[in-house]
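One chain is shown next in structure tokens, namely the form predicted on its own.
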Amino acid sequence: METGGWKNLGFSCFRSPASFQSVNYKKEEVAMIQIDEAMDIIRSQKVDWTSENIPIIDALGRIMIKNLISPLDSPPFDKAAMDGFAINSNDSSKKFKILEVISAGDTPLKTVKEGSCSKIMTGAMMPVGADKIIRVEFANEIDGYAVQHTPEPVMNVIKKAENLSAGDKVLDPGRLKAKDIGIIASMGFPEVEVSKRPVIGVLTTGSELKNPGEKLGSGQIYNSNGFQMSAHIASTGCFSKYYGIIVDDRAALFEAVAKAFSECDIVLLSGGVSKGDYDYVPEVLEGNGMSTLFHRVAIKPGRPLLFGRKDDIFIFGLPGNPVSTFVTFEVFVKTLIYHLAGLDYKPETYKGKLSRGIKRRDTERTEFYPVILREGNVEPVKYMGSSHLNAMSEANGMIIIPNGIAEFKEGETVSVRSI
């Protein structure tokens, strides 16, 4: 087990390839379910969960797993919201002797009373006596004395605890972010708790696969979901293992597979799970010990989707095509990995208005259609279907249109999931 996984795993003998060859799969007509049961159903499985402490400088990405409550008060004392003279708000002076000059990170000394004042730095503590800082701008340094020449409107002060007290709460669990890092740093924390990062293992099943720089040869394509899959699971902070292409014959597969089960937390498949005569995948996972628990979601693209599990470790397999493959672990794979690690994957969504309509005969599955929202208007993009990864390029978000629903119509305000 590499590093990063939830536990070690414990492991029943697999059945040697041979062997499994000469079972007979039969391929049954599986009960298609709605996404939400599929959900409900990734929900509800359970795991020994742990979790680690790490450097906040190497937090960037990782899903924090409690709140973040503040130890102290921000700022833990007033200070200068600019440079200039701190006075009392009370003194209607116009000419401040200057005690003392105040740095950020200086204590101060001198207790500041009528006609006298401390020139002070932005971000230094406020002074006794001080409530307000006349602005540099507004004032003339003279001989050892601040002269005003310009009413101060404002106090330019940061009173102490005015952004947080010592208990609130600052950051809820999810996935971290940069301005999240800066703001752990700022309550004086060196580390944070952390859900620790599986291994997810991805394989790309089908002989016409070739990797980027081979020469193609007759009816073979490029393999683009073994590197959408890696790239896609680097996203959500996790580690990947990549196993390659594997071809269409049930003994590599079958080998492949007990591998990635013996190294990975969990392990995602694409293509071969659908009725084809090479799709081999639910069969060989089967026969490596995999218990099916779903197969088949009423989604488009991607209603082939199955998921199982054996022991401690999780399956996919998802569909070939690779809007498919994008749109099930965009859906299903990361809902899966925030729940393992105590969250609920939420998603960022927005609302805008359809700029055309859109129309469809087969209101069977949920659909998943790539569209672009900019400043409140929701664009369709030209797509022709789960093969045309293109169209996800040029989109920034995804409508959901529900079963049963044939239409969208224009000017109408839908709701964009985020990609």
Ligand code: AMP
Given for the second form:
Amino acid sequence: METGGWKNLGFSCFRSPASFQSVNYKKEEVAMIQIDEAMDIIRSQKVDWTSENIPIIDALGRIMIKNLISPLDSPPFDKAAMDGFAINSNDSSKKFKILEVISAGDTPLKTVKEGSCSKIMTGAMMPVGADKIIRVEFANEIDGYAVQHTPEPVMNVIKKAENLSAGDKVLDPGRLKAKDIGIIASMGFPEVEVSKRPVIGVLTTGSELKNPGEKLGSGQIYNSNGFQMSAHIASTGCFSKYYGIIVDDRAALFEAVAKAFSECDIVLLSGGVSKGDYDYVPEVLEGNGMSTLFHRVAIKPGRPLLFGRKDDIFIFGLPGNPVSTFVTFEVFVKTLIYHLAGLDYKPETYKGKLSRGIKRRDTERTEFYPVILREGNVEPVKYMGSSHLNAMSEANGMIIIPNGIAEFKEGETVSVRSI
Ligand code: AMP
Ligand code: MG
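Okay, that was the form predicted on its own. Show me the form predicted in complex with adenosine monophosphate (AMP) next.
All chains and molecules follow, beginning with the one already shown.
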């Protein structure tokens, strides 16, 4: 392990890997807190986070930070919804002289009067005097006249501002989806104001880890968290910076954390955050100047979760079991990312009826349990616990069993948090 950069870091308390190795860090027993308290701590962090205006073509997945207000009426004029002949709806003639042909984008020149019409294409502006379109299927065009053969039951016109008026709110702040980009473009905005995209560092700790593609030795497992976390970050529209696998060695971890602190806005570590002999993450983070804001939350999975801050850098130590890593990212890291953008993260939730009951003995923690929600039916998946990552393959949501609750009965209506 290369530790050459270490001495240049300027941390007076840890002059060398050797002296750091000798520090006898006393693990203090920090009280476990409830999930709501942990969320409050995240949401109470004050930060001076900036925003930027970016071209809408690049805005997919980014967090828009203000309401989007329409600067115009939609449509901006009475508009043909169908191809046909524009007439006045009070005109009971059956034969209409065609005054002009209006295509989409044209400005009509003629006024429609009794016994006359204008041939009009979908999307075109309605001519003065006309408020209805006889669809082409309901009339024949003969010698410059439209001859109606079947009654036209509907108007086929989209009235000015029928969809939206100038000044209306069109979008709430939030993560931009493809349809939102379309809506912003339809308002005529070439750019949108989004929150600064944080750089999120990922460190995966564990001497047992090997990367996919490498050969597993005795006692080793594949590193799934590094890839899962990086993908999870990308799915929130943020930049990820991966620092690889860090073996369970104080000095190696110290160096990697110091580097991540100098390059990132948020730093996520997986593993090494619990009470094992080689769980160096809490002490190394504090050794690098982080103040712990909470450590241990009454959740299942994910109890050893750690959250801290150093200046404007936020740090999560996520437990190493892959389902714990996933759940704690989903619940806590996403909340922080949105909070930094000035928003309150509201996960999508759906209601459904449990297909079988769930019972538990230990009710001390709030539990997240993977389920499949299908047509209002909530089916708990076969789930062996926080290392059982492939239990998540079919799951499309999690149900939340609050602390103090021992049982959800079959047929009970439950709320499913989509994942
Ligand atoms: P730890 O939180 O370090 O005690 O790890 C808890 C469990 O998660 C152990 O069984 C680890 O082997 C496993 N684990 C830790 N990191 C990873 C990772 N990056 N990918 C997959 N499993 C991991
Ligand atoms: Mg470990």
